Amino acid sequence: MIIAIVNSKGGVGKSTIAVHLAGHLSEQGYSVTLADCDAQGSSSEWIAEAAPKVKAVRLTSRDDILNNLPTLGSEADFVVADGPGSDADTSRALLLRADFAVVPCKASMLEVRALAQATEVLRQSQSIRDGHPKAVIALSMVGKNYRLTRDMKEAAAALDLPLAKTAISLRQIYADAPGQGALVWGLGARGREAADEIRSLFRELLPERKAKKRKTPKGRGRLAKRKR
């Protein structure tokens, strides 16, 4: 599955979701590639430190994405693509290849209204591909006193996109994690609440995906029992 994390606006938490989703799926036993489609290249640098088992590839042009993303998808269980900010052509190419899209959005009325413009390239791709990729809005950087107002619900509903029940809170630890080359669940007790919330979001987005059973080398299980 190729999962695109997209929004034409920057600073909405795309890289945070992409890197943590790639790390989460890798820890579940899946082979994962992170496709960094942002010119800044921050997510590929972050994942290299935080989850070295995840293969990181930079695809910075429309042609790179269109030509190479299907191959990457055939070589791994999951490709998580961190989309660019403010580059409609690159986002469109990414959505033409993705199986599923997550659209992060800050939780404010202004942001939800602006999302109508940000999702234009998504609509174009769905029109070309007979409704694909399926997409979900994920609220991010949510404040402590956040409340999903009726206006915001109606604005999201007008986009005809489902809204994930789990939101990502505005927490300092999400900002600290890249500098420490870690995922929030690798930062000890102070990252526990953030880890619980972001993993809850991933379980909601991919409910049918269970951890892969890792194969035990022949005879190893028997040997372990003897040692006990």
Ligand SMILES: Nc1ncnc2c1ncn2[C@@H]1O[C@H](COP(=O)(O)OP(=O)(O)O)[C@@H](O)[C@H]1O
The other form holds:
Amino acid sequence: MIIAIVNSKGGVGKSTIAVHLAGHLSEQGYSVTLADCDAQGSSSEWIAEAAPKVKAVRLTSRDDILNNLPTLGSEADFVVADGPGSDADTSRALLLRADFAVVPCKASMLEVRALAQATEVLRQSQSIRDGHPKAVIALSMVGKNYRLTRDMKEAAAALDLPLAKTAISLRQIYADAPGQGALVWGLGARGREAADEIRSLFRELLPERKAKKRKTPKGRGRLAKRKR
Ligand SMILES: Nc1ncnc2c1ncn2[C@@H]1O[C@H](COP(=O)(O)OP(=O)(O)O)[C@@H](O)[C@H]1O
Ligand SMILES: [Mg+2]
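Instead of the form predicted alone shown above, give the structure for the form predicted in complex with the ligand, please.
Full complex below, order starting with the chain above.
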């Protein structure tokens, strides 16, 4: 499954969510590739330190993505693609290949107003591909006293994009994690609340995966015992 984290705006939390999602799925026992599609290459460096089991690949051009993403997808259980900022060609290529898209959006009216533009490439792809990739908006950097206004819900609804129930809060620990070469759940008690919320976002986005994961080790254990 190829999951693209996209928003043509920079600084909305794409790399933060992509690296944590790749690390989370890897810790669940899946084989995971992080496709770093941002020319800056920061998420591939971060994941190499924070979750070395995840294979990191840089795909920085439209043709790189179109040509290589399907193979990467067939070689791993999950490919998490960290999308570029303003490079519409790269984003378009990614969305033409992705099975599912997560659109991080900063929780402010300004950002929500810009959402139509930030998701234009997504809608192009959905129109070409008969509704694919399915996409969900994930609010990120939500301030303490922030309430989801009706305006925001309406903006998402007008674009026909569902809004994830779980939002990611604005917390210093997320900004500290890359410098520490870690994921928030690797940063001890300070990271606990962030870890809980971001994992609950991932469970909401990929609910069926949770069930699959629980069955496999149990089943194997039982078989192994019977053989002995
Ligand atoms: N929930 C958050 N709370 C606080 N800081 C965050 C949060 N998410 C991301 N950041 C920080 O904001 C900046 C932009 O985030 P990043 O994930 O790099 O966005 P993008 O990949 O969309 O450009 C980075 O410095 C990052 O560490
Ligand atoms: Mg980024």
